[in-house]
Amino acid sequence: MSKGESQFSTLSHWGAYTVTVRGGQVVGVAPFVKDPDPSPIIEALPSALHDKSRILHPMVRKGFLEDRQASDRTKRGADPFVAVSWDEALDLVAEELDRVQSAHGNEAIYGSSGWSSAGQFHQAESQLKRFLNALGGFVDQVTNFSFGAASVIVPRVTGSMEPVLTPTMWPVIVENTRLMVLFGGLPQKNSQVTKAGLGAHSMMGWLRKARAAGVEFVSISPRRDDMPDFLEAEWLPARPNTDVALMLGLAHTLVAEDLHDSQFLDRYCVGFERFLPYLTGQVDGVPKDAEWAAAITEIDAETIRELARRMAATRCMVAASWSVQRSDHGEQPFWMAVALAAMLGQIGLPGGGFGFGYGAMNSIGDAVSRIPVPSLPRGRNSVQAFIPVARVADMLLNPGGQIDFNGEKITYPDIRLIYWCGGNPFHKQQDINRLLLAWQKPETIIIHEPWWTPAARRADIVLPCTTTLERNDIGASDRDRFFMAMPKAVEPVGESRSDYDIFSGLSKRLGCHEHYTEGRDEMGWLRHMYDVARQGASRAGHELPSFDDFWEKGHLEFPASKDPKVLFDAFRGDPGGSPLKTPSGKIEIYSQTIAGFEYDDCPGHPMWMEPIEWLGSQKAVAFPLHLISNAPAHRLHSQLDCGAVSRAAKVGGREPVWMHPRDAGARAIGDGDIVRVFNGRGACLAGAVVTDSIRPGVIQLATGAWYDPTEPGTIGSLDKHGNPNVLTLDKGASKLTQTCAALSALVEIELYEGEPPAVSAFEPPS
């Protein structure tokens, strides 16, 4: 190290890391030296800091800033935005936050977040859902989009979430499993991050570990590299959204060729008598055979049923990614799955049975240590209305409307106010245009934001907020084995405040600030928040070192898990005494409470439910192509789009869209090309890659390239940046769980005429 330059280490969602200042500046970044296989997404973050596109100062927009009452609501996304010193900014929030609460109760603020940043004090969720309890509460969501149909389904037929946050743990499927069978594969790009942050990255590492032990793989997904090549999977590249045909074809042949377990299906499960006759084809006259599930996945029914003998065989994993379950009746292929893993009779057995989320984090499946970490307490909310999280512009542009949601039924709440921290809603939901309609309904949207991101570019008022290097705190997950201590590395960049900062203004204008700070400062509350969580490390057997030592050292390690997790392993080894949490205290293939739901799109057992676009469909005709809208590879969501890993990305200045050959042939493009991807929803730019890791008929534009319409405030406005939510469907699954379809959308695309419209993302407004 240079003389004048100091390091700071910090931890971010895709990994702890290292940065070199100089003059205040960072000239250097290095990954966690106890990192094995760190992610280049740790350099995004220094890139940014100094953007242009950073927020510097607090931000009111013009409109709103001149007549509050009568301002116009359709000009979000085009007004110019004027700068405002911070007490007037607070005042103005403050102001609102009254007048709304007055003259509407808190039943009309609706609060929202996302994965926001690294760090367990500063992060943004908890500090938005503390202020505002604090203030009486507000309308919460349930629910999210990395799992939301499963956080449903799951819990009615398992009785827990352990299958889809901790399902048998890597070491036992290292030395157990012979063949995984996975669908919607085990995406590298996935295994970079991990919600609240990770110290070391090890999905990779107990990959090659089970690969040497000589397991088996299956892909059953639209893109081979949904696998990493060294595991030499097989692969099967079915249609989207048929895995339940898939899934109902092989649990047909267990049947046919008598494979499938009786005892254990009569001993552990409720319902299998129910499900037989549809899987039969005795309730519709269609048997559910493997040349049935053949004509719709496009898989050869005797691949279909090899792969069926092989499953019941030897010891195998049906696995399901999250990705699977965010489409049209997205409930099903987790409920099938379970359905397939219990016929095999493997559950509960080392390395058998099923599990949800391989590879969507890295964390998911590691033999971790549970300690509790640190954390903030949010308070009690005293709203007792919610939505399930997807159904944000359903909400708006319905108040008092009702849908049925998981047994429930749920009225709309009249939203006046908007409090957004720590997300991207044009990010987050589908349909965008039909978001920015609903979008001008609230009277008052305000947002924290560090950038001009999408969301922050149409609130009213912009609070310009510091990011991880900009604070202290502390970095920690129950999902990993450090807890990283985060000095601040650098000064707030322009008029940036932490968002504890910018909460304890406003609650002392509020009346709620000692409720709100209970008299602690940044520092307080880490030492705090450490020593609360010491205290429980300590009473489950493990002594932590003081505040003051852990600060200094800069982590703690925690030891592996000693006693790997086996999903269910209790519940077979004596199922009455350690019943499931069901109904029946067993696994429900059928349920009669979804059955007692009387929902016309989710019955009392899995089945095959067409999408209501898929390729098979008529839809097809007009939009031939399946769009796949995954998770980047370059960037978390849409975090640190401006910065450089995920800008180094792009084709042609925009986001990558992936297509075959066949399709690009047919329609005169070539890689690099400028396309237009459309529908009847909208349309947007991309950048082509033409590339036979995709399937035909398939095309992948990864989410979260920061919304860029040619006319700012114009509803159904050409997207010249790649964001795939101008073209998603803006549907609840189902009636059960009300939760985002994204993975359900049919394209064209075509070739761009003339010359492309700059992209403006990172621009600041005028």
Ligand SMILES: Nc1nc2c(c(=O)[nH]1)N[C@H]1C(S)=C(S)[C@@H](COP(=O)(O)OP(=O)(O)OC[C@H]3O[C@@H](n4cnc5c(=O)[nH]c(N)nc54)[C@H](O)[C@@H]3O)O[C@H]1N2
The other form holds:
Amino acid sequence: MSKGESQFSTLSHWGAYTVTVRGGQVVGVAPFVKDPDPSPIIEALPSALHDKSRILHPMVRKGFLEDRQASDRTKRGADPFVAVSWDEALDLVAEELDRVQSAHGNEAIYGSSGWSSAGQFHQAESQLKRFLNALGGFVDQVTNFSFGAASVIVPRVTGSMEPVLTPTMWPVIVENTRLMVLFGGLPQKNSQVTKAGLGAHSMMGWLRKARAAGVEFVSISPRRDDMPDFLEAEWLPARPNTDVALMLGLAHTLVAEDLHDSQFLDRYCVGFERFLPYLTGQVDGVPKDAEWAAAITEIDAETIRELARRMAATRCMVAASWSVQRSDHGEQPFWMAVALAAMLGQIGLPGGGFGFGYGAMNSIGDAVSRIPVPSLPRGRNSVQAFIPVARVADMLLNPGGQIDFNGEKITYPDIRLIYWCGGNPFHKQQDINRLLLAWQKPETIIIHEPWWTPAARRADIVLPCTTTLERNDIGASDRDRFFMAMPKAVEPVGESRSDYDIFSGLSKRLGCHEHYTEGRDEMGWLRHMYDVARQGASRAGHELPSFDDFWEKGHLEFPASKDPKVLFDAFRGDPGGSPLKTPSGKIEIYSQTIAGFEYDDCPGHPMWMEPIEWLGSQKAVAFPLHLISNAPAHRLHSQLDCGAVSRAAKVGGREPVWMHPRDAGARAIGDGDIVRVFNGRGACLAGAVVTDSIRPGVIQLATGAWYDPTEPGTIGSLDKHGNPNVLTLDKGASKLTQTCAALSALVEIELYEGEPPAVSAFEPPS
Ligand SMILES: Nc1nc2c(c(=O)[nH]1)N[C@H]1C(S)=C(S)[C@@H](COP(=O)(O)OP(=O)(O)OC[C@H]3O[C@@H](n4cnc5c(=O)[nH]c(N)nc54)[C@H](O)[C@@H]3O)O[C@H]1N2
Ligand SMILES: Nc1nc2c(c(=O)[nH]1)N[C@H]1C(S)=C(S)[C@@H](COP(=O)(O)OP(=O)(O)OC[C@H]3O[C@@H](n4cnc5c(=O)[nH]c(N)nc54)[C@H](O)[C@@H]3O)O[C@H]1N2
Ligand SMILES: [Mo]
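Could the form predicted together with this ligand be shown next, to go alongside the form predicted on its own?
To see the whole picture, the full complex is given below, headed by that same chain.
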């Protein structure tokens, strides 16, 4: 470090790092010294701090500023913006909240968030919810986009979320598992990330150890790259959304060759006898045998049978990624994975059984001891109404409408005001053209954002907020072994303020200042939150240093777990004494509760039901390619798409779309060409990457390119940049879960002839 320079530690969802600051500017970025496998994405935020797309002042949509009541809401996204002072902006937001609250009650306010940034105090979702709760409440959401179907079906079947949140830990797999069969692979790209951040990337280390220990891997996935090369995995490129059929083919083979564990099924499960007649075809005349599965999955029957025999002959872990449940009938693959593992009889044994999401984030299965992390209390919500999170467009379009959800009937509230803080609905939500229509319904839309994202451009009031480098915070996640000090490194860009400062200003105007702030400023909160966590840690047997010592040192490191977890070992040891929290106390291969709901799209045991769109469906005649809109390798969702790392990965300035040489050749598309991807819901441009690491018939267009229509304000206009959510469908996975089914979408691709329109996603609006 040279003279006049200082260094600051910080944390992001993609890892810890240090920035070097000179003259108020970030001049260098270095990974955290204890991270063996840092992510290149750490360059993204420093590169985007002063990007043109940064929002510098509070901004109000011109039409809205001129006439709040009569403004033309179809102009959201097309109207220019007017800069106003903070006082004017906060007065305006407070008046709108007050107006809607008085006229329609808090049930007319919808508050939503997203991943925002690491840092436990400036966690945007906590800040927003704390503020809206202090104000009397808001319409909240349940489940999530990541593993929403799992969050309903897994507790119903196993009595807990442990198989998803805290499955068997990696050291146990390294030592005991001989064969790991993964539906959806273990993509290295995803292991860059952990929600709330991570000090050291550990997943590749565990995988190297597993390979060195001789663990064999089989990956069922449309992408070869879903497994790191060094694992030398067997790749079974099944058709997308056919995992249940493949699992049924495996299960049928187990029964046909008497390889299933009847004793385990009797002692630890209920309902196998109701599932068996379906499996054998006794109920419908269709045996779900390997030939049947081969016709659906396009994996040949002998390969399926051979895999079933291998699984039964050794210590086998059945794993599925979250992606497979982000589809139509997304409950079924997870339910069927549990049933398959139960038939193998190894649940509760070290390295056997099943687990979900090992490839979703770095820290799933990591051997950490859970330390209570500093967190901001969110308060209590006095509003009862809620929605399953992915139903937001549906809610806005159908006020008063009813839907089924997990055995209940939900009535959609009539939303007048949307408050979004820390998320990007125009990346997150499926079927953007439908969302655009829904977005015209509310009277007022308020957003906090550091950058001119597509969501910010479609708000009425945009409040510019700081990034992690512009404020003080504590970084910590209960999946990680580190607490990181996150001292402010640079001054806020433009007039931006932290979400906390913004909500403090509003709470003063709305009479809930004391309730919201409890009289603390930023540093006061950090000390308080740290002290509460310190007391909790002490009760759990970990003595933490004082806040000042922690802040001075820059980070705390906790030891790895000494007793790595085996999922459901206590249940296996004593099913009577440690029953599962299901109605039967056992694994429910048949659920009387779910059967009792009488949903046509989610019966009482796992079943193969055709997804609404897949390669075997009639719709594939017009739209013959299956679209995978997976997590992007070069960023987190839509975050920092304007930054250097994401931009460097674009092809012709657009999001890369992967396609197989066979599909490219048939359409005269070459590597690097600009193509138009389309279906009945929408169309976008993208840059072609021709590669045989994707299965024929499948294309990959990762999520997160900032939506950039040729005609802003016009529904259905061509997106120039490559956002897959103009193509995905907005449908709940089933009546049971109502979650995101983004990965069931068919499309067609053609070469884009002529001069493609310039990308304007990163240009600020006028
Ligand atoms: N087609 C398709 N769609 C999907 C998925 C898919 O697989 N396919 N996956 C889904 C999944 S799993 C997820 S989790 C969602 C993710 O959806 P989101 O969580 O909504 O996506 P992000 O891009 O992370 O949005 C975070 C936003 O917060 C902003 N931000 C960062 N820090 C701060 C802050 O301190 N304060 C404020 N106010 N804002 C901040 C960022 O600039 C960014 O715009 O997407 C879902 N959408
Ligand atoms: N770099 C990076 N990492 C991330 C994120 C990010 O945005 N960027 N997002 C994070 C978040 S919020 C989440 S929820 C997780 C998501 O974790 P996942 O949902 O597991 O991740 P995806 O990348 O969507 O999907 C993983 C792989 O599943 C395969 N796949 C798709 N459809 C099917 C199918 O029908 N069957 C089978 N067998 N395989 C299929 C695809 O080839 C895909 O690459 O990732 C996290 N990690
Ligand atoms: Mo997610």
